[in-house]
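The chain below stands alone and is given as C-alpha cells, in the form predicted on its own.
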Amino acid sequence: MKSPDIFIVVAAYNEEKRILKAISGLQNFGYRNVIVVNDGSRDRTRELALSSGAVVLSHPVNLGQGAALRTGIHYALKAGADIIVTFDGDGQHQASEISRLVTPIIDRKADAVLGSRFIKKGSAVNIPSSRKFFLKAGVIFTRLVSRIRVTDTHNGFRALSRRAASRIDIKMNDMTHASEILDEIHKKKIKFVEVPVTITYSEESVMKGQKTSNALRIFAKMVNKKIFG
C-alpha cells in the first residue's frame, strides 16, 4: 500500500532566526514536501527557507496567517497532497508529533485532526497565565458560537485529509482563520478528533503572539460573521 503524500505548510513572517531550525527539524523526520509561505517578511526568511530546499511561496506584503495558510494549502492540493499539516515556523511545534496527527487520517478515523495543548497536562510549556486564560475563554466561546466541542482553539498544529482541505474555505486573512476552520469543520460535518501536542513558548514567540486586544477582535469578528454571515 502506497504511503500517503504528506505536505507540511509553514506560514512564516519575519522568522529568519527560527525558520531554518523549523525546516531542518521537519526534514530530519523525513518530511520532504515542506512548503514555506513567506508572508511579506522584511527580513531574510525567504532566502533562508530557499537555501534549505523547501518550496517557498511569497506574498509581496504581509496579509496574515490565514492568507498564508490558504496559499500553502491550495498549492499542496494542486501538488497532489493526500494529507496537509499546518506547522508554525517559530519553534513552538514539534516535528516528532506529526505522526500522531496524521495517524487518525491514515487509519480513516477522521478527516481533520486538531492538536490540543490542554488534553495532556504539561503540554503547554512555559505558557503565560494570561495567554492560558484567554485560550480557555476561547474554548468556551467556540463551543457556544461554533457549536463544536474542542479543548483548544487557536492551535495552528493540525492535519487535514485531502477531502477536508478541499472543503474548508478559509476566507479570513488574519488569526481569525483558526476559529473559521473550526466553524467550517462543524458546518460541513467533517469528522474530526483531537490529539495532544506540545506547544513550547519562548520569550520571542510570546512577544510575536496574539495580544489581548487581538483576541477580543477575533471574538468580535466571529460574532459578526455569525450574525451577518
Given for the second form:
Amino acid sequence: MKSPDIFIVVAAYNEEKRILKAISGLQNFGYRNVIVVNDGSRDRTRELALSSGAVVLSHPVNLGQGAALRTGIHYALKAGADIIVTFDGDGQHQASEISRLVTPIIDRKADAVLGSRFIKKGSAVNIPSSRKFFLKAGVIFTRLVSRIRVTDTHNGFRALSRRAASRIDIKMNDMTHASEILDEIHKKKIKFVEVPVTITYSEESVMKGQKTSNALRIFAKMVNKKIFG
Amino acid sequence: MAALFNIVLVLIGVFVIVFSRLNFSWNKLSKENFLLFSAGGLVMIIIGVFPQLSFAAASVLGIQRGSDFLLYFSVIVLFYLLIRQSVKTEQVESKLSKLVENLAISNPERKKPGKEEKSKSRQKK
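Right, the form predicted on its own is done; let's see the coordinates for the form predicted in complex with the partner chain.
Entire complex below, previous chain first.
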C-alpha cells in the first residue's frame, strides 16, 4: 500500500531567526513536502525558506495566520496531499511528534488530530502563567460557544486528512481561526482525536506569539460569528 | 447665539456639498455617496435657514428641543454610515484575502537545483 503524502504547512511572518531550524527539523525527520507560507514578512524569511528547499508561497501583504494556513492548505490539496499538518515556524512544535499526529488518520481512526499540551503526556515547557490561564479560560469558552470538548483550543499543531481539510472552511484571517477550526470540526461532524504534544515557549516566541490581550478580541469575534454567522 | 449656530450650520452644509462635489468630480467618491453627503449638507442648510423646521420635527417626534432632534438624527445617520462602512470594509478585506491567496498559490517558489545537485541527479539516473 502506498504511504500517504504528508504535507507540512508552516505559516511564517518575520521568522528569519527561527525558520531554518524549523524546516531543517522537519527535513531531518524525512518530511519533504514542506510548504512555507510567507505572510508578508519584511525580513529574510522568504529567502531563507527558499534556500532550505521548502516550497514558498508568498503573501504580498500580511493578512494573519488564519489566511496563511488557508493558502497553505489549499495549495497542499491542489498538490495532492493526503494528510496536512499545520506547524508553527517559531520553533514551538517538535517535528518528532508529527508521526504521533498522523497515525490516527493513517489508521482511519480520525480525520482531524488535534495536538494538546494539557492532556496526559502533553507538556508546555516554560509557559507563562498568564498565558496558561487564558488558554484554560479559552477551553471553557470553546466548550460553551462551539460545544466541542477539547483540552487545548489554541494549539496550532494539528493534522487533517484530505477529506477534513477540504471540508473545513477557514474564514478568519487572524488568530481566531484556531477557534473557527474547532467550530467547523464540531459543526461538520468531523471525527477528531486529541494527542499529547510538547509546546516549547522561548522568550522570543512569547514576545512574538499571541498576546494575552488578543483573547478578548477572539472572544468577541467568535461570539459575533455565532450570532451573525 | 442661536443665529450664530444657524450660520455655522449653513456654512458646514455648503462645505459638505462642495467637498463631496469636488471629490465626486475627481472620481474619489461614488455617485451614491455624493448624493448621500449632498443630501446631508442640504438638510443642514435648510435647518440653518429655517430653524423652526427642526422645532416642528422635534415636537412631532415628542422631543423637547430642536437641537436635541438634530443630535439624535445625526447619531442615527452616523450609526447607519458606520455599519455600511464596516460591511464594505469586510467585503473588501475578504476580496483582498482571496486575491492574495490566489496570487500566492499561482506563484509557488522553489529553489532551483544548483550545478552540484543537477550532476548528482544525473549520476543517479
